[in-house]
Structures are given as structure tokens and as C-alpha cells.
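Just the one chain here, the form predicted on its own, laid out as C-alpha cells.
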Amino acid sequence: MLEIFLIGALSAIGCGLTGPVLLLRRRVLLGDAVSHSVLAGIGIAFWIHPVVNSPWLRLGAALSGCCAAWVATKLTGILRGRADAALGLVFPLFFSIGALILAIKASNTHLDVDQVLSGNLESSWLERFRLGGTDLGPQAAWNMLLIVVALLAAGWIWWRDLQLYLFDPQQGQILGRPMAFLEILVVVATTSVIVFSFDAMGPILLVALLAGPGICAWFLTSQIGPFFLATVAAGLLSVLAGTGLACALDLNIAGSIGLAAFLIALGTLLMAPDHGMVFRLLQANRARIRFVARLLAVHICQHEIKGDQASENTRVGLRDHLKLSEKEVAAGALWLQARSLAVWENQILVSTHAGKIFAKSLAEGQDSTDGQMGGEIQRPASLM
């Protein structure tokens, strides 16, 4: 199980280094397209050289994935920027070609469509890497370690150019930076991660690891460096939780990791401290209470000036005159009380001296509490 976790962890790191690029460029479906398109390369390579464990299958898969990405890019231009339509045409074509070839040429082997798509993480440790008769561990782990090292090296070399590619490629072109090269590099990196992991993890699980951890990072950070780190951490947590769940309940490991990735992404979507749905609901509720409180502050001051506060500034009067619920009146009044802007006296809401100043500032189009009591955290416009 330790070796299986190691293979899954290295695959998650590989996905964590490429997934953020696809997410920020709004090209996550490219990973899905490539993962299905490699089947055509596998089928053609097996047709030419019918050996299941042949390295030609991996080479054919890589070429097929890159070819599919190139065709999709060209079709996107022809379809005037409709990348979704281009991917919808390309990857079913490549997948169908591969499925037909395998059905015809590989029907008597364990190499079939289900095995290629779902992977076989449980048996991935059986193929060993031996050097001079010494067993150095699973071959799949060494394959992914090689890819991870290559991705880290590429990121270190082209880090500044990568930031331009992600956020302002037009400016990068004006400055003469290699934006076209980085486009090719992203496709090659994505294809490499998928190809070197598909026999263990399966392309479908890899797509989950390309998308899910990146979504977690999107809600947790607004800086590009921590964004990559958070994506890798979420991917490792998905593998750890999924592997543990599979061991505890005797479940399929790949399916458990995929489920864990979804649940972690869902939990982040709901509970992220600054941008999660729960935070936004609480933020909207606080905004509603502030609005009601300001409305109450102006109302009670106006009727204190008129002298009819005894009928208008009671709970019932505030509710009926302002068309508010009793809960809203209570929450707004509590907001004013907490800031010493109003108090209840004999069931009448009375403004304090500070409350009168506050109501006057609201009437003049100002708010003396902004930036002090009611400020909200706003997310930066970009991850730069």
C-alpha cells in the first residue's frame, strides 16, 4: 500500500503542477481531451507492434495526445474561438479510432478500453524497476518522478514567462517572450503527465486530479506561487484520503481517490474562509443587516425631529412603516446598539448623539462606519 500511495502521490504532484496552468487558462477540458485521445495512439502502436508492455505504446499515446491538442487548437481558430466545440469534435474522434482498433486487434489480450481508461492502481507496483539486479521500486513511480522533476525544472527556468503566459500573453508577445513555445510546452507537459500515469491511475482519475485540487486552490489563495503549492497539497490530500478510504472499506482505490478529490473540492467550495459559499452567505446577511440598520438610523432620527417617535419608532411602527420583518428590525437595532448609535427606551428606539451624527452622514451620502466597523474583504482581481 505504501508503494501504491507513492505512485498516486507522484501522479497528484504532476497533476498539481499542470492543473493550475490549465485552470487559469480556462483549458481544463484539454486534459480530458488528451486523456481520451491517447487511446488512438495506443491502438495504432499496438497494431504496428502487438506487445502489451512495449514502450512504443507510450510513445504512440504521447504523439496521439499532442496531435489531438494541435488539431483542437487549429479547429478553435476555424470555429472563431469556440474551444469547447473544437474539443467536442476532436477527442471523441480519437477515442473512437482507438476503441475500434483495440476491439479488432487486442480482443485476446488484457489491453482493452476499460483497462486503459480506468487504470489499475492496485497492480501498478508489480512492474519493477531493476538496475544491476537491484529492485529499486515500482516502474510507475520512477516514471512519474522523472516527469515531476522535468516539470519543476521547466517551471524554474520559465517562471517569469509563465506568469505572462497565464495573465497577459499579449503583453508577453509585445515584449518578445516565447508565448508560442510555452503553449506547446503546456500541451507536452499535460500529455506527458497523462501518458506516464494512464496505465496506473487511468486518464479519468487524472482528469479529476487536474481539476479538483486546482478548484480548491482557487478558493484558498490569490497568489500564483501559493496557488501551485495549494493545488499540490490538495492533490496529495485526495490521494491520502482516497487510499485510506479504500483500505478501510475494501473499495477500488482509483474510485476512492476520485471521490475524495470531489469531496475535498466541494468542502472547499462551501467552507473556504474568504470566498466559500458559507462565507458569502454570511457576508450577504451582514450586508443586509447593515442596510436595515442604516435605514433604521435615518428613520428614527427623522421622527425624533418630527416628534412622533412614540408611535413610529416602536418595534411595530418600524416594522409596519419600513415593511420589515420583526427579525430584521431586531437585527438592525442590535447592530446600532452594538455601535452605541441607538438604545431602546420604554420600547422606543432612540438615537444617541453618535447616532444622530451617523444618520446625518448617511443623509449627506457618507458613511462614518465605512472602513472601521463594516468593511469587507474583497478578493484581488487577479492572482498576480
The other form holds:
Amino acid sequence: MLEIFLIGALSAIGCGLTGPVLLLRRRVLLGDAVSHSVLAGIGIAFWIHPVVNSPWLRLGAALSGCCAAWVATKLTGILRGRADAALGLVFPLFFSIGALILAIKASNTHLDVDQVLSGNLESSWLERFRLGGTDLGPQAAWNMLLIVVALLAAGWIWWRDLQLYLFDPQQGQILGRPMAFLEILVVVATTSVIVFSFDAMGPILLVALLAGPGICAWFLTSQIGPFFLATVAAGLLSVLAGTGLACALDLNIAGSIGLAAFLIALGTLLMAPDHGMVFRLLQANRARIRFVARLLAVHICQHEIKGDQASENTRVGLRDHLKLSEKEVAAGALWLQARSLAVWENQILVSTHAGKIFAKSLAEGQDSTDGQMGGEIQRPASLM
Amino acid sequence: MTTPDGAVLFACIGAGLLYGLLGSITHLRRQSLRGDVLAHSAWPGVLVAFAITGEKSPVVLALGAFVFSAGFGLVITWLERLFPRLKGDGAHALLLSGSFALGSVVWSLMQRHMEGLGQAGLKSFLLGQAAAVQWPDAWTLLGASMLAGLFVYSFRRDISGILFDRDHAFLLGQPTLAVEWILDLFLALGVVCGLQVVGMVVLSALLVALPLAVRPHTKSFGTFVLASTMLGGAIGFVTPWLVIFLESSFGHPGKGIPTGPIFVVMATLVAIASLFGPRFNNKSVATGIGVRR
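Moving from the form predicted on its own, what structure would you give for the form predicted together with the partner chain?
Expanding to the full complex; the earlier chain stays at the top.
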């Protein structure tokens, strides 16, 4: 159990280090695409050397995954940034070539295509890494550890260039930084994470760990360093929650880790500060109350000048005249009261001296914050 | 040379027409991978439908699949509107993995609680079984393409509005969100109709490759949609003949050549040839592919 968790955690770290790169380059589905493209390599390797479970299959898989990712990257350039179309064109081609070769050459051998799709974390610890007869733990964990160390080293060496590559590759090219090299590096790094982890996890858990934690982190921070750290942390949290859930209810481990990552990401979309849905609804509500309060301030002053405040500036009068609801009038008046711009006297809203100055500045359009208000009150419309 | 089976021929033509049409619109919405995502999200739907009814009839399973993939499609559209950061493929990847993880969890629950559960009817639902195509499958695909064609033709103004300038269309009072959601429903319908017949990979390949093959040659919305649809139909017509030709020249007895992968390879090769080959419309040479001048 601990070993399964270890494999999951290391994969989460690997995915956490590559996920943000894919997310920022808008290419998260590369995980899905590469894991389908692998079939071409498996097919060709099987054609040349028809033995199931040979290391040649693994090598062919890795090579064709890399090849597909590289072709997709090049094609994205040719299609002027249409990464979705490039991926969608490349991976079915590779998958079909593999399926054709296997159908012609290996139709009576048992090489299960379905198994590739679901992944099997439960049995991933069965393959051991042995050195001189001593058992040093599961092979999959050592593979992932190697990749994580390599990723950390590469990230440490090319940290500045990586930022340039992510946010402004043209600028990087002008500065003479190795952008083309970084592109290949990113392709190789992501593909190696994908290829090495997917026979343990399956492509779907892989996409879950690439997308879910990355999206979490993106809604929590706007800085690149914390982005990577938060992604790794969210990935580890998903693995922990997922394995716990799977143990408690006896579920498929890969599936429940994926589900945990998905739910954590959805929770972040709801609750995140600044970008989350709840926060934005609250903000929209606040902006609406502020707008109503300003409307009220100007309106009551105008009626005070006319002298008919006794009939107009009541709750009912304001409600009917400005076509507001009772609640909105109350909230707007509260806003004014809190800033001592107006007070209720005998059920009539009366503006104070400060309130009159405020209303005058609003009516004359001198309020500096007035220009921003249009932007704020549009929020509710875009939320619908 | 023998002729191909009629059901297979018409199913291929129907699939080509349907995915050429739907693909041209998903391409212009910059969401080429949505078909793939919706196909994956049908998986928990199939399982839930089977768990509730205990039947493996294609209609029940298709209904479950449609409910789930339509639901996930609508959620993707809504999330992308709500959170601009999820544009590109963030929302797609999130819901793809979420739905498939849900499917695996439901599957492991079912394996524990339901007796005598064979994988047979359920997995082939996802991967397609082109060899066992019947006439009803062909009629379903042709009918779905007719329906989608009718919708696209009658709402062509609203659709081109949301494709090219959504804010302007919104200001003109066109029902942008409603049309987007109906388009999502049609894509889900198309995906579910084709899932059992051609399978997930063929379907997502056609959705991407057919519009890409046509895109360099035209700048008009109507021509683009029509040409992509017709190209799909033409490739669908050629594929079964090609399969028979290949089987008679290279096939071994007892080892058939599968139709699906040949369909994919054909469509992809046409797309690549048209991307790198000469253009029919000389005006679009300078502007390249997929960008406005």
C-alpha cells in the first residue's frame, strides 16, 4: 500500500513539474494524445521483434510518443497556434497505424489495447528493481524518481529561459536564448513523464494529474515559482485523498485519484480568492450595492433641493421611483449610513453635509472612481 | 473485385457527412478536441445506464451516453465562459479526466456489486465494432447528419455570428449562449451515434482532419461547411472499396483489414496533402491557414 502511494506521489510530482508548462502553452491534452500515439511504436516494435513484454516495446512506445509530440508541436506552428487541431490530427494517425499493424501482424496474439486505456496502479509495485539480488523497491518508483530528479535539474539550469519560453518566446529568440532547444526539451520531458508513468497510471489518471492540480494552482497564484510549488502540492493532496478514498471504499485507485484531482480542481474554481466563483459573485454584489447607494445619494439630494423629500425620499418612494427592490434600497441606504453620507429620520432618507458634497461631485462627474463603475457592474451579466 | 457490404458503405458515408459537418463548426470554435472529450465522457454514462436498467440494449446505453456527454459538453462551454483562464484546453482536460475517472470508479463499484458482469457489450460500445455494422447503424448516422445539417442551415446566421464575433452577435440580440448549447447537444448526439459504429479514435480524427483539409482553400463559411461535409462523404465512400482492394492484395486469409484505421489514415493523408499542397483559392495563399487578414 505504501509503495502504491509512493509511486502515485512520485508521479504527481513529475506531473506537477510538467503540468504548468503544458497548461501555460495550452496543450494539456498532449498527455492524452501521447498516450494514444504510443500504439504506433508498440506496433512497429512488435512487427520487428514479435515478443510480448520485451523492452523493445517500451522503447518503441517512448520513441513514437516523442515523435508524435514533436510532430504536433511543429504542426502547431504551421497551423498558427491551433494546438488542438495539431494534436487531434496527429494522435489518431499514430493510433491507427499501430492498430493496423497489430491487426495484420498480431491478431491472434493477446496484446490488449483496452489495458492501455485504463492503467493498473494496483499491480504496478509487482515489478521490482533488484541490484545484486537485493530488492530495492518497485521499478516504477525508481523510474519516476529518476525523471523527477532530471526535471528538477533541467528546471534549475534553464529556469530563466523556461520563463521566457512560457510567456514570451519571441522575446527569448530576440535575446538569443535557446528557445528551439527548450521546445525540444519540454517535449522530451513531458513525453518521458507520460510514457514512464502511464503503464502504472493509465492515460486518464495522467491527464487528471497534469490538468487538475495545475488548474488549482493557476487560480491560486499568478507567480511562476509558487505556481509550480502549488501544482506539486495539489497533486500530492489528490494522491493522498484518492488513495485514502480507494482504501476506504475499495475502489479502483487510479480512478479515485483522478476523481480526487477533479473534485479538488472544481472546489478551487468555486472557492479560490480573486478568481473563484463565490468571490466573484460577492464582488459583483458589492459593486451593485455601491451603484445603488450612489444613485440614492444623488437622487435624495435632488429632491431635497426641490423640497419634496417628505413624499419622495421614503422607502416606498425611492423603491418605486428608481425601480429598485426594497432590499436594494435598504442595502444602498446602509452603505450611505455606514459612511455617514445619509441617515434615516422619520422614515425619510436625509443626506448629511458630507453626503451633499458626495452627491455634487457624483452629479458633476468629478468622482475619480466613477469611470471604473461601468466595468464593475457588467460583471453580473458575464456571470450568467 | 467484390463490392463492399451496403451497410458498411452507407455507415461510412454517414459518418463522413456527420463528422465533416460537426467538425467544421468545432474547428471554427477552436475546439477540435471536443469530440474526443465528449466520446470519453460517454463512458460513465454507459456504465450508469447499465447499472440502473441492467440491460445491454444499444438504445439504453446510447441514452445514458448521450445524457453524460451532453451534460459534460454544456459544463465545458459554461466553464469556459465563466473562467477565461480555462480557454484553450484546460476545461477539456479537466472534464475529460474527471469523467473518465468517474467511469473507472463506477466500474470498480459495479464489478464488486453486480453478479456475472461481462465486459463485452460495454467496452465495444466505446471502441466501436466496424465489422458488425448493421443497417440501423447506417440509418442512424445518415439521419443524424440530416438533422444536424437542417439545424446548421436554418440557424446559419446565428452560428456564424458566434463563430466570428460573438460579442457583436450578442449585441445584435442573437441567442449566442442558446446556440452554443444546441451546438454542444448536436456534437454530443453525433458522438453518441458514431461511438458504437466507428469508435472513439476514428470519430475524433474525422472531426479534426476533414475541416483541416478544406480550410486552406476557402474563406466563406457556407463553402467551408459544405465542402467539409462533402469531403467526409467522399472519403466515406472510397474507404470501404479501398479496404476491399487492400484485403485482396495484401490480406491473409482470416485476417481482415479493419475499416476504422483505414478511414483515419485516408482522412489524415488528405488533410496533410491539402495543408502542404497547392491552394485552390489563390487569395488565401498570402494569409495562410486559420488566421484572419
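Treat the numbers as computed from the prediction; the structure is a model and nothing was measured. In this text, rigid core is short for the largest set of C-alphas that superpose within 1.5 Å between two forms. Residue numbers count along the first chain shown, from 1.
> Once everything's superposed on the core, is I42 shifted 2 Å or more at the Cα between the two forms?
Replying inline: Yes, because once the rigid core is superposed, the C-alpha of I42 moves 2 Å or more between the two forms.
>> Aligned on the rigid core, do the two forms place the Cα of R160 2 Å or more apart, comparing between the two forms?
In response: For R160, whose C-alpha is compared between the two forms after core superposition, the shift is less than 2 Å.
> Does T243 show a Cα shift reaching 2 Å between the two forms after rigid-core superposition?
Replying inline: No; that C-alpha moves by less than 2 Å between the two forms.
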